[in-house]
Structures are given as C-alpha cells and as structure tokens.
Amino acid sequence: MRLIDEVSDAASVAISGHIRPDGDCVGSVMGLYLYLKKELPKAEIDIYLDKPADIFDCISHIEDIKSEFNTNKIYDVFFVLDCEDDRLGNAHPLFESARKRINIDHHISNKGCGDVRIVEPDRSSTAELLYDLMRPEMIDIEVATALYIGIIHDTGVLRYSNTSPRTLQIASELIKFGFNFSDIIQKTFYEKTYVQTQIMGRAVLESVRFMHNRCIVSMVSRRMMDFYQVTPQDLDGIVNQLLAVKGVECAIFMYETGTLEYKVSMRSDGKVDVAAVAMRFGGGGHVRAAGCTMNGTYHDNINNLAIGIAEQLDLA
C-alpha cells in the first residue's frame, strides 16, 4: 500500500497524534504533513497536536502546528498517528466527524481505530512505518529530518532492542539527503537545559530500588515542578536514566498532573512486559516502554504497579 492510494481525491486533510508528543510522533506528524504537502499541492492540510518541545524546532513548518482545536471543520481524510483516537485529547471530534479516517501506528496495545487500520507493532516507530508506505521520489530532505528524528527518540538512537535491520537500513536512506544528524541527535535527544538537569538530579537523588533492587522508582510532585519552574516536557528522559542504574530490570517515574492522579512511564530491560502492565489501568505502549495515568496516592500506585511486575519477576 502506498498513502497517496488513500488520499489522492482528498481535498481536505488533518493530521494529530497523542496527547504530550514525544519525538516519534512529532517526527511523524511532521513528516506526513511535508510529504502530504508534496503530494497534495492544491489541498488543504492541517495539522493538530498539542505543542511540541522546543527542541524539535529544528523540523522545517513546525510552526504550521495547531494547537487550538476551536473548529467545526469536516476533513476529507484524517490521519491519526502514533496512537489510538482516545489519546487525541481535543482534536477528537475532528476525527469523528471526518469523512475517511486513517489510523497508522506500532504500539502493541493499539487495537487499531478508523476506516483505514495499519498497525504494524514488530516496527520500531510510527516513523519507520510511514517511511515505506511513502513514494521514495516525494521525500526529500525536509521530510527525511522529520522521519529521522522520530525514528531516533523511538529506539533511543538506535540502541534499543526495537531496532531492525530494517531500521538501520531506513535511517542510512534518510541520511543520505545530507542533514546534520549528528547535531540533530545531541539537540534533540541528549541536550538538556539547566532546570531540566536539575530535576533529573533531584528525581534520581530522590529514587527508590525495591524488589530486591531489581526495580527502581522516582516521582515528581506538581510543588517540585512549580518550584523548579519545569513542564512536562521538561521530566522527558528520567525514567531512561532511572533504567540505566546497575542491576535495575524495570524502572518506573510518575509526575503528579492533579489531585490524587499521576502520569506513569515504565520502561525495562526486556525482563517485564512493562505494556502489560500499563493495560491494566488503561495505558498501553511497548514491551520495554509503556505508560498510563493513574489515581490514587503514590505509594498505592507503587503497590498495584508491583503486583503485575512481581508476577512477570517471579516475586508474586
């Protein structure tokens, strides 16, 4: 299948993620929307998706992004990326009330939403997928960048066991259009400003190992996020430091959002099915990384999240 297949009587076209981007779905977006623009020169293309991290400025018309979803409009075609239509936040409706609606994704939880399904999970990144359902003539530069990159925080520069030899081989044809991808890698994926170090730090200094030191874990609470005037966005790469500690097997971080709730990241060393456990309270995402949001105190999320991590370490 090729996209242009599904999309080239389309007048209108939308395009969203999930709700708090990380990279592989900034650099998906992105990279739909200027392949699209290619493709699609008379039609109308927009895309909608809370505001990405500063340090994806880098990605050519990232400005064009619309984070304010205050319209009635009906789409010809919607494309939805990175995730199932319930993580969509406000841009919801847009995909209700469209006309054909495409959902394109590797999460192994996605059940698949919409009239056109690809949810392929042995892929490393939506990325990756989208780069070989695109005409190899219609990308150039400005696209490869956006592909590259999401590609890149989705297997941790390629390091993580979710790349391919397929992988590998789509990230040498990306980097054959010639951008800096070195300088893209430390901008986007190592750099951190200040304040974001510094509540890294606090969240290690802070951690707990528990299960006989075979998991770890660290919460931001929303009076330490005020106190070091930090976002969301800024708490990006604690649970991957977390992991990085000797002997840890599984490592979870959590950031209160509001009273008694919490954004939950899991990541693993392949030991723990960390998606398997963030389906159980509604969350979803990879064998080594998954997320969810939960309510209660910290520590009574600690101890239902350890139920089914015991279970998979043979603790229980």
The other form holds:
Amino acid sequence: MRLIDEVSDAASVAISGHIRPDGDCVGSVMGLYLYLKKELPKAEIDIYLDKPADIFDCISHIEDIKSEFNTNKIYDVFFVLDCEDDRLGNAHPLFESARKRINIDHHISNKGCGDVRIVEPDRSSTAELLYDLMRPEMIDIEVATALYIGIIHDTGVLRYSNTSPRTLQIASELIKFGFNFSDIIQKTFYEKTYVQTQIMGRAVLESVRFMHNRCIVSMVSRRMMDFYQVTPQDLDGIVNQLLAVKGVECAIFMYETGTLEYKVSMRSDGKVDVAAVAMRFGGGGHVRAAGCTMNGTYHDNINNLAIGIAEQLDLA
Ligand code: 5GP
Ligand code: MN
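Could the form predicted together with guanosine-5'-monophosphate (5GP) be shown next, to go alongside the form predicted alone?
So here's everything in the complex, that chain up top.
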C-alpha cells in the first residue's frame, strides 16, 4: 500500500497522535506532515498534538502543531498515528467527523480504528512503518530527520530487540540525507537537564525491589514534582534506568497525576509481557514497554500490578 493512493484527492488532511507524545509519536506526526506537504501542495494540512517537549524543536515546522482544537472542522482525511482513537485526547471529535480515517500504528495492543487500518506490531516504530508507505523520491532531509528521531526514540537508539534488519536499513537510508544524527541522538535522547537528572536520581534512590529482586518499583509524587519544578515530560527515561539494574526483569515507575491517580510505565527484559499487564487496567503498549493509568493508593496499585507480573513469572 502507498500512502499517496489513500489521500491523493484530499483537500484537507489532519494528523494526530497520542496524548503526552513521545519521540516516535512526534517524529511520525511531523514526518508525515512534512511529507504530505510535498505530496499535496494544494491541500490544507493541520497537525493536532499536545505540545511536544522542547528537545524536538530541531524538527522543521514543529511550530505548526496546533494544541488548541477547533473541533467543528470536518477533514477529508484524518490520520491517527502511533495509537488508536482512544488516546487522541481533545482531537477525538475531529477523528469522529472526518470523511476518511486512517490508523497507522505498531502497538500490539491496538485493535485498529477507522476506515484504513495499518497496524504492524513487528515494526520498531510508527516512523519505520511510515517510511515504507512513502514514495522514496518524495522524502527530503526534513522528513528524514523527523522519521529518524521517531525510530531512535522507540528503539533506544537502535538497541532494543524491536530493532530489525529493516529498521537498520531504513536508518541507513535516512542518514544518507546528511543531517547531524550524532547531535540529534545526543540532544534528543541522552542529554538531560539538571532537574531531570536530579529527579531521576531521587527516583532511583527511593526504588524498592520485590519478588526476589526480580522486580523494581519507584514513584514520584506531585510534591516531589513541585519541589524539583518538573513536568511529566521530565520523567522520561527513569523507568529504563530502573530496568538497567542487574537482575531486574521488570521495572515499574509511576507518577502522581491527581488524587489517588497515577500514570504507570512498565519495562521488561522480555520474560514478562507488560502490555498484557497494562491492558488489565485499560492501558497497552508493547511486550517490553507499556503503560496505563491507575486509580488507588500507590501500594494498592503495586499490589494489583504485581498479581499480573507474578503469574507470568510463575510466582503466583
Ligand atoms: P511509556 O511508558 O514510555 O509512557 O509508554 C510505553 C509504551 O506504552 C508506549 O508505546 C506507549 O505508547 C504505551 N502506553 C503508555 N501508556 C499507555 C496507555 O495508557 N494506554 C495505551 N494503550 N498505551 C500506553
Ligand atoms: Mn511508537
């Protein structure tokens, strides 16, 4: 399937992704936007997304993202990237009213939504999948940069097991455009502000291991976030750091989003399917990286997650 065949007669297109967009979501949405601007120069193309973290300012035209939503508009085509429609947030009414809805994603937990559903869980990232739907001759350095950022963020810089030979081939095609990939990796993936480093240190310091040290958990409260003056975006990477502890097979990190409400991130080395655990609580993701939102006290939430994990580790 080629993307252009699905949108060639569209006069208006909207592109959106999930709430709290991560690198793959931002890279995919922007990559598709920049690509469609070339394919459909006469069409009106809008992007609806929560404001991305400042690290993504290196993506060209990132300022075109609309975070205020005019929900009365009816688009010819609406793209849902890197999620299904339940995580669109305020953009959901635009999805509902669009004439044609296209879903492109790689989450195993995604059942697919809309009229055209391209969900390939074997893909490292939505950005990788998008590359293979694009006409190579229409990709330029700006599109390539955005897609590359998507790929490196969902693969931990081509390191996680979701990295396939095809992922590396595409990454190699993309870096031929000549952007400074080393700088992009450093500035968008590894570099942390001082407060980001401080709160990560605090979360690691207060982490607790359980289930014979095979699991680890840590939490950041609202008070801690206020104290360090950090936002949820500043907490990215903490859960991966917890999983890096020797012997740990499953890491849980949560931060308080409201009274008795926590956003949960889980990572696994492969033995535990954390998407299956997250789906029990209305979330989803991938086998090795998943998340959900939970209500209840911190300790009740750990206990409830632990039941699903223990079953898979044969400890139940
Ligand atoms: P993270 O822990 O980095 O927020 O998310 C890890 C993976 O799980 C990502 O692929 C993300 O899209 C997915 N994920 C995180 N939270 C949720 C959620 O509440 N619902 C669903 N369906 N997926 C989630
Ligand atoms: Mn993704």
